[in-house]
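Below, in structure tokens: the form predicted on its own, a single chain.
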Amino acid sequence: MSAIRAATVTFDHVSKRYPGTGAAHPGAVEDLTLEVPAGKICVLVGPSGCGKTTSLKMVNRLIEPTSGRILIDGADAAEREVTDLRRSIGYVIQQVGLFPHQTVGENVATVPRLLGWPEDRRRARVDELLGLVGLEPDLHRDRYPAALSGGERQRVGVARALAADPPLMLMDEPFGAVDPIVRERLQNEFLRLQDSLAKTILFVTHDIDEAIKMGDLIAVLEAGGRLAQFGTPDEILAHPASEFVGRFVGADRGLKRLALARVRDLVLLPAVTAQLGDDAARVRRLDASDSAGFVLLVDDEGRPIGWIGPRQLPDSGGLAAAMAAPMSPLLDRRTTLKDALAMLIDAEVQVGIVVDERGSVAGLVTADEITAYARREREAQTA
């Protein structure tokens, strides 16, 4: 992978107006200042035409504000030649826009091919990035767009806006075309890659759940394109700084708090385990008491094949896999407590495994622990 390279990003009263409507056009923005940090990921969020998309436009000048400045680590982005300046910033939109005649390959290489780079340079960075984004690239590379899923095309339209390893992206939107299990998958694998990546990241969207789970930073737009708050989502959603923004946010802004945290946040339960073949006189003997009585079979790598509890248990012999339930949802450390929460309550558990980078069994959370540090974060708040 290359070195990290990303970009601080400052909007100085950056203003489009529109000719003889003022700043009530849809679209329109008002007075915007605001900086994201290199790094960050800065979501704008808003009802429509408030200005969402507008702002990410003028960054790389698809849009050119009427008034005001855009500084990407402190140049003047209305100075840069405007192609160079393109070149420089990834763009993911909601309908991708991969190029239908060609190849995956092909389209991931975009930028590196326009900047001149070698073929084999070009081919080894396709590879890379349809790797990161999880694309086998033997697999994937000569295929053609309309042979891919909906989620798979998003996956190398992110790839190829990351081709040239560009300090900023702007996402406009990127994963609102797909249905809502591929749109999790989706959010949270990029989350996953932007822990490696660190890209400072410009992201659109109407949901302020997706603004919450993504965003370090949330800008909170009104109509007519002015900034309402701009802050960190724990911020936003603790202290909204007008009625506006609480409505925006909604009644349930504990509930939403909970995207905040990670499994990571919380103390694990230990899970007891037996493996598979293990003698069941021996597995009657543990303390299953964290888990009613249940003990978790697992293979020989420590991967939770399912539950066994007392009544499945045999007097001897050896534990089969025939003998153990379905298990409870499998969750990892970055799964957020909402999702957690989802989770159970969907699967009418009270338990979840959570489970390490190799699919081994790192512990157990609870509902009851969830709701818990819930409580504990809210009583914190208004101490």
Contents of the next structure:
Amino acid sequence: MSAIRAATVTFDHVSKRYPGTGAAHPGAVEDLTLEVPAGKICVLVGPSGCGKTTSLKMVNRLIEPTSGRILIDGADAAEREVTDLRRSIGYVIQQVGLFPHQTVGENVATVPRLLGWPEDRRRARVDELLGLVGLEPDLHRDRYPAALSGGERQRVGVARALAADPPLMLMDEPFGAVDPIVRERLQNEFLRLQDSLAKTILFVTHDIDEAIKMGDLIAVLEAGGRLAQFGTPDEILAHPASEFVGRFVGADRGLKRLALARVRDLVLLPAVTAQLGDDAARVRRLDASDSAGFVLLVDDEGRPIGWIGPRQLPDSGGLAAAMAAPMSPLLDRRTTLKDALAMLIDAEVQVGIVVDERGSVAGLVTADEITAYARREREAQTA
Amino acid sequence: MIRWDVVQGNFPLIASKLVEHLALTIVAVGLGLVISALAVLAIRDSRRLIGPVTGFFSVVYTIPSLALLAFLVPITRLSFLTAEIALVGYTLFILTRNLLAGLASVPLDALEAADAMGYGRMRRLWQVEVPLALPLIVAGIRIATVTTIGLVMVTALIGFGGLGQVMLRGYNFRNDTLVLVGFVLTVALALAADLGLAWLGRTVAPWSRARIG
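Having displayed the form predicted on its own, please output the structure of the form predicted in complex with the partner chain.
Zooming out: every chain and molecule, the one shown earlier first.
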């Protein structure tokens, strides 16, 4: 990877007014001033028509502000040549906007092509990026977007936005068009990516849960395009600045704060595992009292297959996959505690299996442990 | 029915008229495409112009071909120009309609992405819009070409007409073979153009057949 490049973005009294209409024109922005430090994710969140997308599009000048300035690393965006400016800013939208007539590789190479990179450098960059977003280059490079799933398209969209290693990325509801399970995975993958990329990211969503999960900073906008509150997710959940913000973040603020903690913040319980083919008589002697006598069956890479209860466990002979009961939800260390709890409730189980990047079992999490964590946090807050 | 000695005796005439037919068609569709493309580029972003211009082309399209020729001859004489003005005139409506439909079929999100990634106007047109509009543009060229091949016959009345001349001569000299040869070759030409352009329409859009799994 190239050296980390990130830009500071400053909104300086930026307004967008639409002539001939009242102040409450959808998409209008009123005197927005805020600064996003380099390398941070700032989420713009608010009800529809609050001007969050307008604010985003004023950064790469798809929309020109009526007044005020937007500074990128101190330089006024309005003074830069517009195509030049846009090639230096990554852009991801909900509908992805891949070019249907170009292959995945050509799509990803768009900005490098516009910048005139030589062919071999473009090719190497495409493969690097596809790998980065979790798509096998040899399998996906020459496919057309129509042959991809929604999640794959979204990944290609992110790879395309990253192609020229821009110091700033604009993302407009980037995960809004995929189903909740894929969205959760894409969010986690993106956060993992951001750990190493450390780009400055402006991220628009209408979903407060997504804002809390993705944002280092959150700007809550209200109707009329006014900034209602700007702060860290924890500040906004703990101390909403106005009644509007309080209502917007919702009555379940306590539950939402669970979204600020992740599985990795808990001490994982060790999982009692047995490998495929292990001798049942030996497995019977393992102490699995923490998981009600259930033993987790794994394959030779340590990836979970399912639970084997005391009753399914034969007296002797090798363990087989058919003996295992359906699995508990699989959690990532990055899964928020709120999502983890929701997954456990949905699956009607007490225990979730935490897996690492390669899918091997890392440990267990229980619903009790999560609620105990929430209780401790609340007590710490009020104390 | 068909007398091969007549075909043989008139071979130079038939061949030259076939070439003329093809030339009249290609020039008409080619010029029509250039004029339509320029018109579409001029009017596509203007709500004020788009109605009147397409309206005018559709009025031209409804004028009966004989009437149009009769109207033009006093002005431009019995000339190649007269023939082409009429032929080009009929392609404009079909081609502008398909060009506009083609451009309108380009997904808005692809256009927004192109703008946001720093495409200039011309580059966006040639590298994003035109390729994506191509299936509908080729479909328009196909209809215009087949229509023109038929209309070329009518220009026989002002001394052109390609294979229409062959047929006309057949009528005048009561020569059934020439009538039949003119007819069969015209139909064959139209069919070949239709199939060829249908094939082209599929090959210009390989991406639309990429829906696998």
